[in-house]
Every structure is written in structure tokens, then in C-alpha cells.
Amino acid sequence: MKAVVVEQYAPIDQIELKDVPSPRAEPGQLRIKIEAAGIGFVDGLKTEGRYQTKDPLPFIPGTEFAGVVTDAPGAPGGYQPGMRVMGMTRSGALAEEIVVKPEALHPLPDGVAPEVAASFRANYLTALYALSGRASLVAGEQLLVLGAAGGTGIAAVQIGKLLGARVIAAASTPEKREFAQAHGADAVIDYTQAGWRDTFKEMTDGHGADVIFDPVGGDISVQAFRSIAWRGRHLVVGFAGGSIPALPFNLPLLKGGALLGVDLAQIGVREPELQKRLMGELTGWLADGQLKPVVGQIFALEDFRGAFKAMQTRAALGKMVVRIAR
């Protein structure tokens, strides 16, 4: 079969397309015919070696796919030869077969594309847990999104209209904004202006964000968590910006606000019914259609390169996806 192989650590120029011997099934695995997988900022740092837990060499790249089941001796999980389900791994999607447990996988509803479930479980899942498992954000609130036209950033934009909030999308260029405000998003705000925050003061009457959705990092994230109101929750998703930012202690204690952290890697072994409960929530809404996920840019398996480059730029909107196989 053909994959992407990381042999060394390396940028994603570096990296080879290789054909390798189809993975090999234990008791209780299914095999499943990969047709398109999602690329996100996971994804390259961990073919570089930079991400904070590291694959170990040789290993195939990509966590999150969508695909039919080819092969389920004795059906775990029940899962059948021919049905369609989408899924998270360690690693291994950027490949046109993959061997996983049952756990992994969930069931595609009926007539959503594969490039769209390809981008939706990482993304969707991480927004519905922070705003829902650990903010507890309810209807009324002011959700602040940070990022709001990335992969996860437009996950919290929609999935916060959904629990009935107030959804302020901060982006940093005008096509970002309108791409947020396009989604759901009820105000937009640049952030890289100096008085970004004496505008968002404006926006929620002196309110502040009860919920700040945080996928960025770096100085904006200390920025933003003084406009935080009082009993806010800023929601710690990634560091997209690069740099991990220094909070003085004085500013929860002043705000009466928490930091909560949102690690997408742990909930399902910390919080397996958790998880569940969550994903039965997503697959609902896009069965009936109430969410419909942002898929970016779509590229050949060939090309997996252009979706490592177009995810890393900060021009990104969406979810990079690979299509694999139809």
C-alpha cells in the first residue's frame, strides 16, 4: 500500500510517499480502506519531533481518517465489512489501509462525505469538550474565540452557537473575520490591533469574555485573559502561536478566573463515557444537519505535502484534508 513514511524527524519537505507491506490485523482489530484524512497542527509536529510526546521511527503520520471497513473478524464492536466510520489513532491514517480497535472508530451517518468526517472528530470533539465538559459554558454567555478561522477555532465558533452563546470570533486578517462571521459568529474582532481590547470591552457593555476558547497561545493569550469577566474560564487548547505564555497569578486571583486546560488525547482514557455521551451529541447534529463541519483545502495523497504547508500557514481557514481513495 502506499503511505506517508516518517523515517526521521524531519520538516515536511523531507518526507517520503513510500509503498510498505499492508499493516497486519490482531485479534479483535478491523482493517479499514482509508479514503480521506485530516491534517492538523498535531500532525506536523510530530513528524518533526516537536510535538510533546514522540512517535517512535519508522511510523506513518496522521490521527484522524474516515473509511470503510474491508475486514472485522468475528465483528468487534460490531462493526461490519462495508460500513462506513470514521475515526482517531496515535497514527497512521495518512495511508490507504489502517488496522485499529473498535474504541477508535464511530459510525458515519448517512450521507456525510468522507473529506468532511475527515476533518470533524478532532476539531468538533475538542470544541464540544472544552465549551461543554469543562467550561460548561451555557446560553447567554459571552464566548470569546481566539483563532476563529482555524481548524478548531471555527469548530468552537459553530459549536458555541449551538449551546446558545454570544460568539465573538478574534482573527487576524479581514478574510478571516468574514470567514468566522460566515460560520456563526455574532461579532468579529482584530486582535492584532493595540486597542483590540478596549473594542471588546465596547462589544460586551463592559462585560468581558465568560469564555475565552484559546487554541493560540503566546502574548494574546495573556492579552485576553485580562478581559476575562468575573467567574470567566479561558479554555487552554493549543499553543498555534508558538510560544507558551507566562500568566501572573495575580490575574485569576483579581478576575475570579480559572484556567482549564483541554488535552483531545486524553479524554477517552480519562473520560471514556465522557467522550461517548459527546460524540453521540456531534454525530446528531450532523446527522440532522444542525453542524455542518468547515472543510479548508482537499489534496491528493500525492500532494500531502501542499496540506502539511497550507495547515502550517497562517493563512489556513479550516481543516487541511487528504483525499486517499473513492
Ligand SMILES: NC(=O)c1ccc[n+]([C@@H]2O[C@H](COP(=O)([O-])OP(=O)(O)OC[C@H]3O[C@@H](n4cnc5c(N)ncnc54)[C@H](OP(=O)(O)O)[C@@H]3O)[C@@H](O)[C@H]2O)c1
Given for the second form:
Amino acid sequence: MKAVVVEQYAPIDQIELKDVPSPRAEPGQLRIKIEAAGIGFVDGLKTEGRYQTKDPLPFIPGTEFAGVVTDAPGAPGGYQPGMRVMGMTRSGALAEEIVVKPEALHPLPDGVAPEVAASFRANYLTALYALSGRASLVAGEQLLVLGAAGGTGIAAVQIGKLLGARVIAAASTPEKREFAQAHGADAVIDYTQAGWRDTFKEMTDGHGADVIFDPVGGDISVQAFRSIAWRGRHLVVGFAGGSIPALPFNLPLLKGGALLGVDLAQIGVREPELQKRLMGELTGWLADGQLKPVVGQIFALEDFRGAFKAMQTRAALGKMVVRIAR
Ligand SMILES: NC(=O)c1ccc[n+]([C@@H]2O[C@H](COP(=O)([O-])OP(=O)(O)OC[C@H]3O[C@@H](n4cnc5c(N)ncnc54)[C@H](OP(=O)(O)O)[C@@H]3O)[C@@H](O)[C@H]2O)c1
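Now that you have shown the form predicted alone, what about the form predicted in complex with the named molecule?
Below, the chain from earlier opens the complete complex, with every other chain and molecule after it.
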């Protein structure tokens, strides 16, 4: 089968598509023919060996996929060949086939395209867990989403609207702000402008943000926390801007605000029941059409480098997807 193989941690230009043996499913495992893989910011960090945890070399990058079960010895988890699934894994999704345990999979509702399914689980589960599971966002609250046109950001915009919040989307370019508005944001703001906090204050009639969804980090995070409402919750999701901010401890005291960490990788282990409930909620919205996950750009497997570069150059709108099989 064809697979992207990282033999040495390196920039994406130095990573190749190779022919490698197809994986075999042992009892208790399932083999999936992958139709599409979603690429997130983390995948770029992993190929360069810059993520918090390093995948042992060599490895196939890609953590999110959608496809069809082709082998299921013993029908683990009730899965049978021919069933359509979406999945999450530590690595291995940028390949024509993958072998996983049933816990990595979720059945795919009818009528959902593989590109949509591959854009769905990581970002939308992160957004729902953050906004509902951690921040207990309620209808009518003011939600500020930073990096709102990115993969997790646009998911937070959509989930925030589904939870009934007023969503203010912060992004760096007019195109990104239009994109956020087209996906439901009530108002937009250019957070690269020096006076953006004053504009934000006016937009919320002096109230500030009840909840801040923050996948960006750096100085923007501290600025945003300074605009938090009394009893506000600032969700630490990621550091796409490249630097980890330090928050002066007097700010939570003065603002009556809280900083809450979010880690998708730990939800299933630490709060499996909550993850199950949130996935049920998400797939329900997906099945009844209330939630239409945003597919940003689709690349052929041969062009996988384009998906990584779009994110690394801050050019991505929504989630980048690599189409693998037809
Ligand atoms: N905690 C979790 O469980 C979890 C789950 C998924 C992802 N993450 C993390 O969340 C972060 C965002 O992931 P994502 O998939 O949403 O990424 P993404 O699609 O690339 O979006 C990130 C956004 O950050 C902004 N940004 C600011 N400075 C940037 C820079 N120097 N380079 C790139 N983007 C920059 C960009 O918006 P503007 O141009 O508008 O500023 C961009 O749209 C990453 O750090 C990722 O590791 C965490």
C-alpha cells in the first residue's frame, strides 16, 4: 500500500510517499481501507519531532480518518466488513490502510462523505468538550473564539452557536473573518489591530467574554484574558502562534476569571463516559444535519505536503483533508 512515512523527524518537504506492506488485522483488531484523512496542526509538529510526545521512528503520520472496514476477525466491537467508520489514532492515517482496535472507531452516520467525517472528530469533540464539558457555556453567553477560521476555531464557532451563545470570531484577515461569519459567527474582530480589545468591549456593551476559546497562545492569550467577563472561563486549547503565554496571577483575581485546560488526548482515558455522551451528541447533530462540519481544502494523497503547508503558513481555512481512496 502507499503511505506517507516519516523516517527522520524533518520538515514536510523532506517526507516521502512510499510503498510499504499492508498491515494485517490480528484477532481483536480491524483493518480499514482509508478514504480520507484529516490533517491538524499537531500532525505538522509530530513530523518535525516538535510535539510534546514523539512517535517512535519510522512512523506514518495522520491521526484522523474515515473509511470502510475490510477485515474484522472475530467482529471486534460488533464491526463487520463493509461498515463505514471514522476513527482516531496516535498515527497511521496517511496511508491506504490502517489496523486499529475497535475503541478507535465510531460508526459513520449514513450520507456523511468521507472528507466530512475525516474533518469531524478531533476538532468538534475538542470544541464541544471545551465549551460544554469544561466551560459549561450556556445560551446567551458571549463566546470569543480566537483563530476562528482555523480547524478547531471554526468548530468552536459552530458548536458555540448550537449551544446558543453569541459568538464573536477573532481572525487575522478579512477572508478568514468572512469565513467565520459564513459559518455562523454573530460578529467578527481583527485581533491583529492594536486597539482590538476596545472594539471588543464595545461589541459586548462592556461585559467582556464569558468564555474564550483559545487555540492560538502567545501575547494574544493574555490580551484576551484581560477582556474576560466576571466569572469568565478561558479555555487553553493550543499554541498555534508558537509561544506559550504566562498569565500574571493577579489577573484571575482581579477579573474573577478562570483558566481551564483542554486535552483531547486525555478525554477518552480520564472521562470515558463524558466522551461517549459528547460523541453521541455530535453524531446526533451530524445525522440530523444541524451540524455541517467544515471541510477546508481537499488534497490528493500525492499532494499531502500541501495540506501541511497550508497550516504552517497560516493560510488554512477550516480543516485540511487528504483524499486517499475513491
Ligand atoms: N487541546 C486539544 O485537545 C487540541 C485539539 C486540537 C488541536 N489543538 C491545538 O490547537 C492549535 C490549533 O489547531 P488547529 O488545528 O485549529 O490549527 P489551524 O487550523 O492551523 O488554526 C490555528 C489558527 O491559529 C492562528 N495563528 C496565529 N498565529 C499563527 C501562526 N504563526 N501559524 C499558524 N496559525 C497561527 C491562525 O488564525 P489567524 O491567522 O486568524 O490568527 C490559525 O487559523 C494547535 O496548537 C493544536 O496543536 C489542541
